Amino acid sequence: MRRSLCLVFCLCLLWVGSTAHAHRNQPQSRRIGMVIHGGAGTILKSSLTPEMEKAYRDKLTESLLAGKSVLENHGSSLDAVEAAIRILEDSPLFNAGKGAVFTADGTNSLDASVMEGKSLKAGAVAGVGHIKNPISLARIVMEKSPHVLLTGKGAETFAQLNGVKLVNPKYFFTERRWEELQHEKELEKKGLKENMRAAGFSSPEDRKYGTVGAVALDETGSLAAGTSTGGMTNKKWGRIGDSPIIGAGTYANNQTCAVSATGHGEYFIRLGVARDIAALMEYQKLSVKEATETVILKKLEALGGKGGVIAIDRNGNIAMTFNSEGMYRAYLNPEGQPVVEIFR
């Protein structure tokens, strides 16, 4: 009988260690997050018709929904960054890609950043106006060279020595943007801009700031944060903004959190949005959602700047946070249903 005891007790314990061995060697399930978004500003119900606000939701959803895609297939954060914000750059509803505002020249100047947060790794490009997919080609400079930003001619004949295609600068052309720049230009003759500013009212630059970004987190709990933009309708001087500027546009560590702006760049850059509120969140311990709250509503505010961030942290908690009237953004709920927001 003692014997039996024993041989009993012998096959149990061989039992639940072979069972704890093949438990530690499964994948274990992470939960997946993402938000993106389509630009920050003075975005109010009232001026956005019915079909509008439908083109914008079903385009925020399709955006996101591809990155969940990815996500959902093991995918990592990065390339469910990339695919979402693709979607948003074919689209003429958003100030990136197709949809980028014009220059003073009359051109199109493009601007996008990614970083990685499990090694810090980055890539950048700005003022490039022949690149389809900006967004990519920074993923390309991040993996297939040894710099983070590269800017005008130099970043597409990089972009050519790597297989991508550039397309004519017609492909950009909306009427849409190209009237906002006749009236930009119009209110600069006239010697208004100024004068309205001063009066409180606003000019089509002030009226929405068009970026469009994506953060998120994958199955292995790596986080992946990008940006993309056309700038500022009627810029000068070869202007570039925050987008393309690691730590203010954008910024990934898989320790803190993943987050892309969106607002008013030259605020952004003298702040350091990106990687401010990732210091705040890995010096003093903040939430992601108190980190982004004291940058945007403070020291952004403080300073008169408008726009907003979109945050995901290491454990999925997520935060939109915004100064201005509205901000184009969707992300994922923890069932993984979409969800998306465009007014205060």
Second form
Protein chains: 2
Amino acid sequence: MRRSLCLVFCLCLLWVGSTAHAHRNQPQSRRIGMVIHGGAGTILKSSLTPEMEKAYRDKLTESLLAGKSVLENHGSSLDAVEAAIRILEDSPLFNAGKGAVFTADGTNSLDASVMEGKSLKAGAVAGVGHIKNPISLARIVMEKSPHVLLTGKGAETFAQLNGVKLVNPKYFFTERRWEELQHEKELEKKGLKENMRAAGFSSPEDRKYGTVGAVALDETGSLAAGTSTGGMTNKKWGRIGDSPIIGAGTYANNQTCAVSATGHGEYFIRLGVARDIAALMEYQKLSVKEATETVILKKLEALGGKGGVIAIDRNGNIAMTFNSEGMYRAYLNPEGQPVVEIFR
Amino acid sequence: MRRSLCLVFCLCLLWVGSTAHAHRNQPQSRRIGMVIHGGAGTILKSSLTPEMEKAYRDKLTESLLAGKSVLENHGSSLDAVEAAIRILEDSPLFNAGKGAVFTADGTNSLDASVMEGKSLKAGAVAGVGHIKNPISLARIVMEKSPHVLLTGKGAETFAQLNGVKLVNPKYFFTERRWEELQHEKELEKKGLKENMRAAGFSSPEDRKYGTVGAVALDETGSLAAGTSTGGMTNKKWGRIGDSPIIGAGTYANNQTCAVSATGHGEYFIRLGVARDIAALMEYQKLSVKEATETVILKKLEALGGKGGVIAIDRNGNIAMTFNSEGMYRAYLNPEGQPVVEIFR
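Can I get the form predicted in complex with a further copy of the same chain as well, since the one above is the form predicted on its own?
Whole complex next, starting from this chain.
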């Protein structure tokens, strides 16, 4: 009797011990997090009808919730970023995918990039005109090619080899963007035609800075970032902005943060905005908010550039920093609820 | 007599004073500095004939001395970088300009970029096939367009608008590079054809990492960097490497350093190599040597990438750091004499 009591006692001890051990090794319930943007620029309350504002708010919410759903179902931050951006690309409201602005040639030329913080793997495409969801092609470049950046017709050949159907360029057509191009061309004719330098700057800001992007933190503590754009209205000469440039428009590193930018791309390239935010966190131990403010409110401002970034760190702290009038943006608050903001 | 003596004395004092003042206000005789590279890779003493080694050494010396001559004649670091790189582009020895490798389509697709440290202005071109000196077109993009990066046919249209003559693609042909392409295609046929991932990696290192670049410090204390390349033999899908990417293959900032990279471009993009070296100097106060060693010998090595960088800081300290077998390189020593090195 004493022996069997002793045995039961020992088994109980073993059971308690192993349970405690299992508990210690279980991953902590981490905070997931997500921020998206739909472009920055001269977005004023007075320039949006209530109907338009509602349309933007609804679409941003839909995109954010698509990402949230992925994260809540144990998906990766990369999956969440892709899911959220596809919804913005498919909407004619934003300058990416359907609804992209027109180049000077009257075509659409789309750029996108994606980066995974745990592996530092990245993929990007630039100057594609037949890809419905450039963000997904950027991901395929990352996962199925040895390259980071593919461009033009070559990128589309690669897409076909990987089962991506090309779409008729008519898919991207929207009346609004077509009229913007005609307006730009009128302006150019009227006096800026001879001045190539000025021509590149003649667009109203909201047509120049529209871009969409997302950053996310998943339950494994891994970060991802993605950005997609149609570039500038009336753009010429195969111009590529910061969106497909890793380190300028997009960056993710699990040691620091994930960043997606929107704005006057040339300035973002020259400063290496996304990479610099990560560097300030890594080397100067700034918070994600301090780092984005240093780069956008000080460095970008000093250089004369306009735009903004969204960023998230590995603890789920977020930043949405811009020096333009507004930035379409949405994030999950600490309770996991979507919050949409547009103006300053 | 006393009066005139007094006047002479006073004038003498004035003269001495003004000379001393002028002397104090004169710019200090600053140290000029320059480093160039002609690519990194599996460059072994055993793989070069004495004649070939001499040819490389002579051309590197000629390029470096062209840059030195600009600097000694009060030219800018930007002028020096352009002059040095044009000589390497014009030589069939290096994978840039004449002598560029062939794409899978049997064409030449050239990339280049340049950056000025005092203004943080930058220019780049990618995927051009009719430009004799892509480095000079990159500079024109920087100086005469509102953009940083122009690509493909659009970049060539811009070139023509700015008086740059297009050359017949035959200009770039060299028997050696053509045979390398045939060899690559043979290898691909033999077993790697189905494996797109491997295909991108099938080149011997020295055909993959060839690139030329230069960094310089002028007498005003201003830095500049430039890089030019033909990319990878047998490259496909409009692939763009790190050479035209500001922050990856090229960076210059008078606060820190000027950097030009050569190597397996995808890794350089993912790490943002050139921008990271500048960040380590700015935020962690590393020397240019410590910063390049941290990024190339630690970070690049850890990620599995191969290649190297040349860099110079605003005091003329230089670094030439690589984790490959060799790197074609040359620099001005403290006495202003050219020193050429190839192997480890």
